[in-house]
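Consider the single chain below, provided in structure tokens and representing the form predicted alone.
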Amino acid sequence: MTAVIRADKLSKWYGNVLGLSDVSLEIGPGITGLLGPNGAGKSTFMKLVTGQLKPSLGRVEIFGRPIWNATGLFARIGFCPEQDAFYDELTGGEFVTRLLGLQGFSRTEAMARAEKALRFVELFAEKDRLLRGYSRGMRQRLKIAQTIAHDPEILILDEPLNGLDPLSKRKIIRLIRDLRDAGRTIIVSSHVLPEIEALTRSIVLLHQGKILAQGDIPYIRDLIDKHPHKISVKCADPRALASGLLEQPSVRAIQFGPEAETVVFETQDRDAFFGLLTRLIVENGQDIEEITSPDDNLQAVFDYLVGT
């Protein structure tokens, strides 16, 4: 991999609070999902690496270059912030067509760019609208149109998926993966793993401003494999179902839920469980309403890593 984003013991604390701690890691062209809870320090890489803030100890090379007051190198990346931050009496191609005109393009250049990009986040048939008229989903794609407009090889792109709906989400998604396609060194921050999942395969996991663990997602799943895990199941008769997974090897243990339809099982073979739990239910015809895992997520390998 040639490495076009280099961290070195990049440090960054806010007075007494650290943000980043002792980071080092390569990231190369294509998809990197940068992955933490609120507060573990994803947004302060980020405005590291575009040169928002300056390290407190060790440095960031973009393209072989330390970033801080590198400005020649800032129209090479592009940035999505996690908040909005929008002219609302402005509309869509015109929040585009000034940023473009901030960059240095001429107002015919920038009107072209604008187009460009807004008709590749599928927005151009909105470009005339207020922005206070654009929905949640509308204004994540707008972000990501001003992101690109200029063209850049590195994209960095805060939560772009935060708060959206599923149809939403899987536009964006499509928009990330085509981007990658087209050559783009790209990170994607987010919090929860089944979206980066839809993304990427490489991601970083960050923790108290620490590299927890690096590596592709059958590693991460791995590490959610070694914890036990707890399968909530929703039906009809739940205390039939537990009497009947009660004295398999694959559970651990059993509770019922607060809710009095719900029984969880712990389990640390979850693939032998699920075998069992479908064989009984096809034998016994049981009513399943819902069958969920409330650990198999980020948070669940967060926990594991840190002992908690």
Given for the second form:
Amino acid sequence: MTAVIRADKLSKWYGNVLGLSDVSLEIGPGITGLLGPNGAGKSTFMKLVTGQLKPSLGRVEIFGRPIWNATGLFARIGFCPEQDAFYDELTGGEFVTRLLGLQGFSRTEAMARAEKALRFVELFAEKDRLLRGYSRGMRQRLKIAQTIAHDPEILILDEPLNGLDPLSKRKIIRLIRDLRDAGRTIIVSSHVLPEIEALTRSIVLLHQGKILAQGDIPYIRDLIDKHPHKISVKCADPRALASGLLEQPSVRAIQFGPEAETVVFETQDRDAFFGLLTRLIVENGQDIEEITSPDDNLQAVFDYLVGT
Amino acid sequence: MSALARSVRSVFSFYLFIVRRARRTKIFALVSFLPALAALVIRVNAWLSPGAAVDGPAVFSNIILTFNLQFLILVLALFYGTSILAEELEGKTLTYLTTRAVPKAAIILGKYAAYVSFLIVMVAAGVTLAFVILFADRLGDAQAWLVLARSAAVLALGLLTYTAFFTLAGVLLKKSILFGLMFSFGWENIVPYFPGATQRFAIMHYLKSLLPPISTGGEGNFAFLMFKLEPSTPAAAIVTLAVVTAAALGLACWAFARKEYLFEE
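Switch from the form predicted alone to the form predicted in complex with the partner chain and print that structure.
Once more the chain from above appears, this time first in line as the rest of the complex follows.
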């Protein structure tokens, strides 16, 4: 892999508060998912990579050059910030065009590029609306438009799917995949595992400012699968279901939920458990209303991995 | 044109576009036209009161000194100068600037230039309108127009210097508005009345030194305001203001390039 972004023993403190600690990693073309619960250090890492913060210790390099105050490198980077912040006096079209003007593009060139970017995120028809009239999904897509408008080689997307409805999420996931297919180096942060799984197989898990695990999704899943999972089943007769699974080796514990129709199973072998559950449902004609996994969120994964 | 100059120009263009649309601009524009409104009221009152004469030059001088110089430009420079950085932090839009291929100094200089240019035009428009109303019977007098030009130039210099100073305060301090209010209406409005060399520690002293000869209409009310002014020479005043402006902007750029800024959560 050709490293486009390289962090070497990178650390950052905010006064006495640790933001990032001794992070070393190399990121090449394609999508890399940065996963971690709130406060894990994802945004700090992204701010360091985009030169908004100066490392307290260590180095961060883009194309082999330190990024802090390296103005020239910013033409090759597009950054989509997490915060929902805009110049509300502007229209969507003006926002992208004027930011391109800052990059030094002529008015004609800026307008052409803005049009291309806005069409890419399907906002061209809304370009003359004031930003304060944009929905959350539109604003999120507009942030992506300003990120890609100057055609950067590296895209840093901080929680681009945060707070979006499923339809908008799908649109943005498709946009990011298209950018990956165009050969960009992309870092996407999120605290929701399925969102990152929808984008990439290469992820970095951050927790309390440190890299907890790094690799592809199956590797991370393996790590997770070594730990027990909770599976909640809502059905008409939870006691009958529980008795059918009670003696199975893949079931570690059974607990009845606060709602009368809910039973929660704890298993260390999800695949075996789901095989059994499916067979039992079919054989006994169980009327199942809902199957959920309370652990299917990143906080639970981290809790498992850090042993809390 | 150098890369820095090109970046300053693009930032200037960006913010000149934005400042014209900002809500607060409309409010400050109204305030800037208050002298014209006051002049109009005085004129109408004179027309409605037979025998009452208006000493246009004296009223104009009073407006320039007491309203425009000692109040308006200080307020404008304070709010726009400190906001050069503060509004980007409060609005969390700084990221859009600092992740562009734009030198950090260009962000400060370009935004400063955009705001100051806009303020100068806004203040000059208000002053010119007040002048036309108050000098309505002397508009053919070239000397009167010189008074306007010199007054407007002093206000422009004031805006340049104070905005630069407050830009620096905004870059360095979190509570820059509070500091600016104390500086503007404490230091700058008191120190110029101290006798001797002390008054030279205030920017206002150099601006007052450059004002045109005041037409007080004899023993006018505002003569006491100038009572203790021991003016510097025009050359010394201009050089001092230029040095303060350049130093403040230079320091602001230097500090901005080195500091890290975090958004309040």
